[in-house]
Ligand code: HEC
Amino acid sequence: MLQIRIFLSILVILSCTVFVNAQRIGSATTGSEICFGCHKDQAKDWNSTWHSRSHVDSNPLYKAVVNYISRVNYQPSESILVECAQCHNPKMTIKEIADKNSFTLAKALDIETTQTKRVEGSVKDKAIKDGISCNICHNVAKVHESSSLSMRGFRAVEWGPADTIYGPFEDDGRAGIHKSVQKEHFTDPNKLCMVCHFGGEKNGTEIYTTGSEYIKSGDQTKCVDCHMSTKREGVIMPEITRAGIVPKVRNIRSHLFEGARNSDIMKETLELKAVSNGKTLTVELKNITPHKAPTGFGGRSMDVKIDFKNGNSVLSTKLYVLEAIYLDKRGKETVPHLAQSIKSDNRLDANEIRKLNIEKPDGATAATITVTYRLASERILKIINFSDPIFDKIYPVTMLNVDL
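Structure for this chain only, please, in the form predicted alone.
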C-alpha cells in the first residue's frame, strides 16, 4: 500500500506541469471597506443583500450545495468553487483549473502541489470575501453582450483600472480618492445585471433562467426599477464637501437589491383572486413580474395553500407547490447544477394568469388562501440534507379570505 501511495504521489507531481490559468487584477481586487467611509448609505443597504453574501463562507446554502455536488461527483469542493466563481466571485485570481485530474488526485491523496496551493489560496483569498461588492459592479469598464449561456460573469466583462469607478453619473469633482466615469451599462443597467442573472449551463440544461424569462416576456421594466427602489432626488455622499464645489442633486436609487429576506418585495409578486361558484372554488393567480414566480436559484418555491373552513375548524387543505424539479443522469431528483433534464416546471410565467379549480368539501363556509415563498424548497433541502433558519423560513406573499 505504501509503495502504491508513493507511486501515485510521484505521478501527481510529474503531471503538474500545466498549472492554473490565472489572471491577477492587482489592487482592484481589494475589499470594499475603503468605499464604506464615504458611501455609508449604500454600504448599509448592500450589507443586507445576497450580493454581499455571494462568497461560499457567507452563504450556508451555497456551501451546502457545493458540498453536495462534491460528494455526489467525487470532486474537490475547490474545483466547484472555481467554476461558480465565474459569477459568485468574478475577480477570483484562478479562472480555470488547467489539469483537473491531477488536482483531484492530489486532493484525494492529501498531497500539496503547486497547483493545489494556488487554487486553495485563490479560493480563500480575503480580497474576494465580500462577494459582489463595490469593486465588482463599479469596476466594470465594458460589458460584452452575448446570448451564450457560458459567456457570463467575468467572461462577459472587461475590468477598468483600480482607481476608476464606473457608474450612471459623470464625476462631480468631489471624490478625490478615485476617478468617476459614466458608462452606458449603468444608464441602461439591465446589461450589467444580465452579466450574471442570465444563463449558466451544465449538461445542456440552463440553471439560471431569470434573464431568459425576462427577455421572453418582452417587458420593458428595468431590473433596478423593482430591486433598487424608485428614483429619488438626493446627493451621493452628502457629508463630503470640497471648497468651491457644490454637490449635484441627482436621481439616485438605493443599493438594497431587494429580495424576500431584506424587503417586502414578494408582496408585489402576485395578484390573488377567488370566486366561489356552486361546488367549485376558482383561485386565480396572476404573476405581475417580468420573470417567472418564483425565479432566481432553481431550488426556490412558492406554496399556494387553501384551507376550507367551517367556523374556526379547518375541514381540509389543498396545497399547490410552484417549483422546478430537476433530474440527474440517473433520473433521480437533484439540484439544478447537476441536472441533465428538467422533470417539470410549473412556476408561473411572466404576467401569466393561472386558474386553479378546486372542489369544495361538504360543509365548508369559508376558505383562506395563503401564498408563501421559500428561498429553498422543501424538496431541495431534503435532497442536500440541509437546514438553516434563513432557508427554512417561510416568507409571506399574499393572503385572501373568501366566503363560500
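Please supply the corresponding structure for the form predicted together with the ligand (the preceding block corresponds to the form predicted alone).
We keep it simple here and write out only the one chain, dropping partners and molecules.
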C-alpha cells in the first residue's frame, strides 16, 4: 500500500515532462534524461563529468584518436568505434561487424549497403549518446569478475530489465516508479569501476592499467572514496517532501567522478619535497594515489619543471616528463590502442617515492619546482596531429620554492 501511495504522490508532484519521461522507464530506447527530474543532484554532478561525454560526438580527443587509427590501419572509423564501444558505449546495438571486408570495401567506394546503414545507425543512435550514463551503471545486474584483459565493458556485465534500477540500498518500496534492487557491485563499487578502468588489449599490451596498478598497490581505499566523495547524509529525491512524504536520510555520495576537468583532484596527487645539499638539489615526488600518476588513458603526462634562479632571473631549467611511450609493429611511436610494445614508462607507480638528483648550476640561489598535468601529452598531440583548447590546457598539480 505504502508503495502505491508514494508512487501516486510522486506522479502528482512531478512536472509534466518528468511524468511523461517517467512513463518511459522500461523502454530500451530512452536516455538518461528520464532520471534527471527526480535525481537532480546526481544528474548535475554527472553532467560535469566526462562519463557523460564518452560518445564520439561529444569528445574531440576520442574522435581524433579514432581518426588516427582509421588513417594508419586503412580501416573505416565506424568499425573502430564499434570496437571502442565495448567500454565507451557498452549498449551500442552492434557488437561486432559481421563481414569486415565487405564493410571496408563498401565504405572505401562510398556505397551504401544494408550493413553500412545498420552500423552507421548504431554508432549514431541517440540512446547511446549520453555515454556512461545512469542507464549504464544502474542497469548492471551482474559483474563477471575476471582478470581477462578482453572480457571488459559489455563483455563483463549482464544488463537487467530496463525498468529495474540496481543500487546500493535494500529495496524498501520507496522508489515506486522503478524497481530497486541492491547489488554487491554498488556496496563494493570497485567491482563496477574495474569493468572498464582495467584491461583492453592489443597484441598482448594492456591498454588501460589503472585497475591492475591499483590491485598491485594493495591499497584498500575505494575508487569512489576519492572520485565520487566520502559518504555524507543526504536525500536521494528531495522533491518527495512536496508530496508530504518524509524524506529518508541515507548515506550517499556525489556523482562527480572527479578528474582534472571538473575538480581539484590533481592537487591530491603528490607530496613534493626538495633538499639542497652541496652541489645537488634532490627533488622528492611522492605519489599519494593507489595507482600511477598519471594514470588512465595512456596519453596523459605530468611535467616536473625545475627553474634555477638567481634573484628574479632564471639561469637554467630542467624538465622531466612523466609518461608512457608506445611503439607500433614498425617501432614507430603510436597511441596506446595500436601498441605492439611499450618503449618506456616513467610514470610514478602507486605510492612510489621518486628522488631526482639534479646538479645545481653555478650562481643559483633558489629554485622553483612546478608540477603540471596534461590530459594529452605533447607527444600524443603531435602523433595524432591534434589541437583543442581543453586538451592543450596545462593543469596545475603542485609547486615549491626552495633556497639553495
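Residue numbers count along the first chain shown, from 1. Bear in mind the structure is a predicted one, so any value in this text is a computation, not a measurement. So that the term is clear: the rigid core is the largest set of C-alpha atoms that superpose within 1.5 Å between two forms.
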Core superposition between the two forms, C-alpha change of residue 131 at least 2 Å: no
Cα displacement of residue 290 between the two forms reaching 2 Å, rigid core superposed: no
Rigid core fitted, is the C-alpha displacement of residue 246 between the two forms 2 Å or more? yes
